[in-house]
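Only one chain is included here, represented as structure tokens and corresponding to the form predicted alone.
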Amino acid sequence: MNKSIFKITPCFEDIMPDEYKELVESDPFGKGLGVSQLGTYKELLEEHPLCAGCGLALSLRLILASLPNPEDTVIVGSTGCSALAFPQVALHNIHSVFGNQNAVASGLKRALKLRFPDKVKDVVVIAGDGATADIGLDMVMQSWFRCENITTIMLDNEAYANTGGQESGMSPQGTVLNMAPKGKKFPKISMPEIARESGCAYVAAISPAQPKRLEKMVRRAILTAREVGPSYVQIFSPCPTNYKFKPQEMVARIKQREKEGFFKSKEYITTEAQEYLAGLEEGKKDE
């Protein structure tokens, strides 16, 4: 993307919002900045309407700081809590119909390849567990079967949080929620394993309690999707509102779940993806 498209025309400088001026003057585009530099530059998400202590909000902030080339990235979202934050994201993004996000992303990626044959354009789906593992599972899996060059990131808050706290396929067995008073009857869906068996070249599960590892996994997933095949990252993003814990306890809750064995970080990489990523690392060393 030519960065001149968001430069301010001189005659409008005095009426542009301060937030936009700051983004133009201190943006992360084309500078190779990441999670370690958070707080030193104008972030792509700063204010949002999500609940205090929301795991989605922290995860989304870290995802945006981890993008290899934010200036050439388009996000495709879906209905859910995360959709409330996308209007505040300083990137091209599309809000799709609930569950339709991977179909939209597939068409978008193909169109961008035709429109920009000599330019890498990353298409990243970011959606909740309802849109990814329940209502949208068919279209998600079909995009994997077709080996579409897109990255799918699930923000896993283990509930339909924005509609009152119904159980989702990602809610743990036995979980009692506002609209699941007797507890969930079946185990949490094993989405990383489904993604692996459905043709994803790179699969990972992580939480915002490990920001540097999250950054590494998001970058690997997006880079793999460029050349090798579809990739999937699942980010455990607890919901304090529907799971009824204090906002400041979100990271501690993640660590407790890890300690109890209910959540653990994992990574699956195909041989082809391993070789591709290793080649990229080697190329960096030679620069």
Given for the second form:
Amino acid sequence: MNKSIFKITPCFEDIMPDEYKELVESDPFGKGLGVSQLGTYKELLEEHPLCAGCGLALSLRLILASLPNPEDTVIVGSTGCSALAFPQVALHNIHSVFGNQNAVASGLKRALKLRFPDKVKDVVVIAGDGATADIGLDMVMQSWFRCENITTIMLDNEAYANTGGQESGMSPQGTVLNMAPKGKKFPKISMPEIARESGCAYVAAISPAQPKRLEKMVRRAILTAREVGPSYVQIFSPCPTNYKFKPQEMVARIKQREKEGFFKSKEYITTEAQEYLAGLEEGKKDE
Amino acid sequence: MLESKYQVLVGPEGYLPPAAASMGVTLPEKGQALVEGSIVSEEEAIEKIAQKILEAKNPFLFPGPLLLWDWKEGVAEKAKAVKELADLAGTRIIPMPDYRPKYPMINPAVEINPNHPNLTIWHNKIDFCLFIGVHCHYANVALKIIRGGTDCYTIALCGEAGHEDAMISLRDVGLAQLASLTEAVARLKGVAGK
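What would you give as the form predicted in complex with its partner chain, now that the form predicted alone is on the page?
In what comes next, the whole complex appears, and the chain from above leads the way.
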């Protein structure tokens, strides 16, 4: 993105809505800001229509604050709760057909490489568990097999949450939801392990209860995808509406699940990615 | 070529109005313009726009991103000319800064969005609107929605080839056309004041 064009035409400054003025005055583009600086600059997610206490909304805010290169990042989304928030995101984002997100992202990344050979353009898929682990699993895994240079981030709320509450492949065994009254019969899919075995150079599982760690993982995943190969981050984002807990208990819910051993953060890095990231992180320390 | 009998008139035409192009309305050649589906001279169309602005009870201009963002040389001059037109004609301005659907967070009092322009028109009871600086594909969407669901008279001042779905559309609009329009408004206002 050419930031020199990011200014309001002088005679229209008085009619521009405040959110645009704020975005111009205190944007995060090209400034190397992150999660620690949240609150000091204009966030890329404006007001959103997601439910109170939505884990996915917090995760999305943290992901957007963690992007290493927001001005040159394109997000590919898919059908699901997150799709309701993307219209309010001040970044290029594409809504793909349900489950098709990794196929769209693959083509987009290849096109961007051809169109801007000398520029870094990050393509990041952000989709829910239904789009990633159920409906789009074919496209997701095929993109990993082909070693596409894209990052896949799954916002795992363990349900089809905006269609009344059906079980997804990521719902834990025994889960009872509005539209799954008999309880889920089979266990949660082990997506990080599938990603690792399918060719991802960097794989992580994390939750918004650890914002700094989430930031580190998202950055590592995107940096790995640039040079080494596909990467995958799974973010546990509990849903108060369908799992019927109080909105303010979202983070406590994650911690409880962690304590009970049903959720743990993890990271798999290939040797090649490890060497690449170590080089980058060493270089950053020296700066 | 057969001329279309379809007229692009004030709505509401219904939930899914046809694209005027599909009804045989064609874009004007250079130096021409479209008025309600018929090709006329640019001068005639400018005169008609000036009349319509002054007749309207609640006219608004909707400048789009190509005009609101100072992204290339010449934009500021064009924006200034549009502002002068708005001041002279007594129209208010609601911006279309980008094309995010922003559903359901649109604030129709202060912004318009091509994906649901009817909300802004209904909310502000707008009976005349003029699009300028809106990318053609989004202008087409918005103009069709407005014709389908509102009784607002639409004008599209286009820097490219014009818009069949507007009630009046000029093509290749630059500073000269804006100056002519402002001049026509001033002249008609003067006549009206005598």
